[in-house]
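Just one chain is shown here, as structure tokens, and it is the form predicted on its own.
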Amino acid sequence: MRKVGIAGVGLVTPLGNRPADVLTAVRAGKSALALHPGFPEQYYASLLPREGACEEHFFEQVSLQAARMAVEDAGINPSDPSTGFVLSSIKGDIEHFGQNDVSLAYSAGNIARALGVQNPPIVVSNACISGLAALVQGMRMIRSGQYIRVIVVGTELQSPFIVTGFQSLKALSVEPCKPFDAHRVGLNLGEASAAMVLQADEGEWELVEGAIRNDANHISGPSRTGEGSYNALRAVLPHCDKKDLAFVNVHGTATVYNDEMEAIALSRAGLLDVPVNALKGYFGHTMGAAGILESILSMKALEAGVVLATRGFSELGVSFPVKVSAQEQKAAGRSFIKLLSGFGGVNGALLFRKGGSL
């Protein structure tokens, strides 16, 4: 089977835009979460700066910025006919729906054309696993021989529609979130754009295996038995030497039921002795960008030889003794698993491995 590597990455985040700078900020314990005026309630979120930006085209602008960084990092020509493009987002530019044709397909087409991509873009919009699902989609397109390389971009902006939706579910925390903590009360929202260039047989990092599973439990509630996450983990673990697994980067939204579900899934998968961390305390829940953003930071952390701390965590608040990384620790191993879950019972797991040149 064709190996799929990561040839380049790009980030646009409230903590900075260069992966090395963002990693430095996270390792220093910095968070972009802040209290913002609400609709009508106040809410904690990590939002991108808007100074000098055109709000009507901001979604496409930040997506293009992250994509161009990844393309430059990879040193590729996007107009090569063997290059594909995948856009991940849950809501896209939803605040401008009705003003112009700003559907996700429309935005994806604009971004792809601005990059010079010649092939039709693919949109992945599958709740909170969208970023991970987009990476799996890109990996499969390369393995099938459809493309040699695929540019994958995940972007999410917050809006009154999204914020009030989460407020109606009573899911938002009135303070910075605390993943897996006994005193967690909910999630924080975030904005970011993150991009990867996947390429056949190129890169220091390999996408080893990915799995998408749906437990069909509930429109917004996770399975109480961790069924979907467990089955996604079970699909990727045979491709991994457990001794080589440095950590699992979980979804970790800091909602009561999500964290408990992930703890159950990790227990069922036999991973209670593997370090676990969550990054929502730094960026909030960046939704369609989360799978790519958190994977890039996990890659950079492992390159630095560390497991990042779970900001906000102090006391375990789930039923199983998950090894949550409260403080930064030394990493042992050269692979990690990214785990995500979302509305509608969707779950995903993706195994990354660092090696030499593929």
Contents of the next structure:
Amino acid sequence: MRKVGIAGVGLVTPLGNRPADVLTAVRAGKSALALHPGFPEQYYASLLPREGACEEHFFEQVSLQAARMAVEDAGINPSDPSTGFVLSSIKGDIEHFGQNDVSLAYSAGNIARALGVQNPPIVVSNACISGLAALVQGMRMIRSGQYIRVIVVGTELQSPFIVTGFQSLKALSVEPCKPFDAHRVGLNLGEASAAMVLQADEGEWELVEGAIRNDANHISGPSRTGEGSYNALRAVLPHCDKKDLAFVNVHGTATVYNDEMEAIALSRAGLLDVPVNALKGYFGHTMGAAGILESILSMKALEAGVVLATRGFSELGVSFPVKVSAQEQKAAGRSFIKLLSGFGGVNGALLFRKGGSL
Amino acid sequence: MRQVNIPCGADLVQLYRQEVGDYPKFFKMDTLSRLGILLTERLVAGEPERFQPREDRAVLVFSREGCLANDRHYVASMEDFPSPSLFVYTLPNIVAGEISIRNKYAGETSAFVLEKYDEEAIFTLVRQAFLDPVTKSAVVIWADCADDTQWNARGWLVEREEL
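Now that we've seen the form predicted on its own, could you pull up the form predicted in complex with the partner chain?
Following is the full complex, with the preceding chain placed first.
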């Protein structure tokens, strides 16, 4: 089976667009979380600037911007017939509900065609693990021989639809979020687009193995035993030498239940001695972009030899002694695991490894 | 490969009473999830060890419209008081989660949106899902709802050996 490498990356975030700049901002402890007027209730979120943007097509615009950056970084031609396209998003262009065709299929078609991709687009909309699931899908498309390369783009924009929904669930924090902290009170939402070009046998990074597992427990609450998250970890860990595992970049939404569930899953998987970090304190929860955005930041951090700090964390507030990286620390190892969980009981784990050229 | 469908416009509550009957959570579900539950019931009813928890069965759901039919209900609720019980159904993968919970399937669950109904594209993705070595069978659902009365809903039970 062919190895799946990462040949290029692209970002559009409130902390900058060049991956190197975004890494610098994160290492300096910057956050784009700010208080915004609500509908009517105020909310903390990390939002993209919209000045000068075409409001009506903003979703497609930012997705294209990130995708083109990744395409250029990889030096590929998207019109090549062996190129696939996967969009990851939960709500897509929902802010224009009632005005445009806001289906994910319509947005994906427009983005794929604007890129010049010849093959039909696929949308992965698997709640908060969408970005990770889209990378797993891209990996499978290459391993199965369907495509040589796959452009994977994850984008989420915030709007009254999503903000009022999370407010109705009482899931939003009224202050900047505190992943894994004893005083955490909820999550912050975020906007971003993040893209990767996956390519057979190319790139300095390899997508080694990924797995998706369901809790089979509750549609909007995580499992009390961390079942799906643990099972996803259990599926990828045999592909990893633990001594080579630099860190686990967890979901860390800073809701009481998510972080506790992840701590249970990490404990069951025997990962309490591995550094853990969460990036929601910098970008908020970027939903369909999170899996790709947080993976890119984790890659760039490991290239710089560090485990990023968990902004917002100060005092451990989960039942197991998870090694949360409060401050930036030196990384030991060439691999990391990205972990995510979401509504519908879905959980995902994806193992990345840095090599030389594949 | 077992294949079933639910005719457009069928009375889903009546089907529930005839074919399920003992799972009242059905009544809180949106149309998409109701279709998923009923299709799965038709695929797996009578299987030995039906409700034993298992990790070797995936649930893969496909559509063109995602959950837009229910999104409309949530948007309507926003005018008055945003409804958390409607909001949780505004994700295209919730139907897969409902099928998992009902049937105790702890394997992969994934939701895909395609530009149109395309059986070849669906089964390409299904075959790729079997690259996960734990997955031995999959409930595959195409459930596309224009609204609460119009849909295209069909399901397949796919065993690894059949691909």
